[in-house]
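Have a look below at one chain only, the form predicted alone, in structure tokens format.
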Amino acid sequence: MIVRQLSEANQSNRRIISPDGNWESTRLLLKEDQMGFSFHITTIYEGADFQMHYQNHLESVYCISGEGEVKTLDDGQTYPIKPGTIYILDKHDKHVLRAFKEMKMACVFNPPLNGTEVHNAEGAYERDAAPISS
């Protein structure tokens, strides 16, 4: 069994903070404990903007506090964001995702994600980037 507790992750090198200043993320179950899947608590500051395309993985998103949207580039949609909504971006989908007020989702990764990764200039994360470090 594996038990962690949020507050000691954010004190932790799980806690990653984004190169861009649009997010910070802390992973509680990653690669390395061979779940399959990775699972992350991410705040998204209010006012970020920005464009992702996962081209790597495939992602789940629930809104646990905050308001934003999300867009599809393909198609254009936009959908609302608040407490209580879980977008799925099963097809790899190309999107930007924005925060009227702050945003803390809950997010899960297949294939799960090492630990250090960042947003490329695509907007994805590499496949393979450094685990973290004890």
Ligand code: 9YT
The other form holds:
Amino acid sequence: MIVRQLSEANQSNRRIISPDGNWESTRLLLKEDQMGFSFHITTIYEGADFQMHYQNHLESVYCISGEGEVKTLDDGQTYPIKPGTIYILDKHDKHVLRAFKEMKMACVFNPPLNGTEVHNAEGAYERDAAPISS
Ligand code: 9YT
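One more: the block was the form predicted alone; return the form predicted in complex with the named molecule.
Now the full complex is given, and it begins with the chain already shown.
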């Protein structure tokens, strides 16, 4: 069994701060753990408004706290986000995420992240990012 503490992970290289200033993510479970998915606690900063397109990954995002919305760009639909909302990008959906109040999200990625990923110009993560231990 693996047991980790968010408070400890926040003090380590598991905490990734996005260069674009929109979010940070503490990656509690990664590819190297060989579970087939990764699990992160992500903070979306208040006022964030940015586009993502996870072409190489599927992602589920559960809102623990805060308030915002997510818009899928293919159909123009907007969905409010509040504590208890989960959105599931089952079609590699291109989307825009907005935070009206800082949001804490629990995120699961398949395939799992290596650990150091930040968004590329298309809002995706590359498959071959470095692991946190390297
Ligand atoms: C909700 C979302 O996708 N935020 C971007 C960061 C990502 N969840 C991550 O790397 O943890």
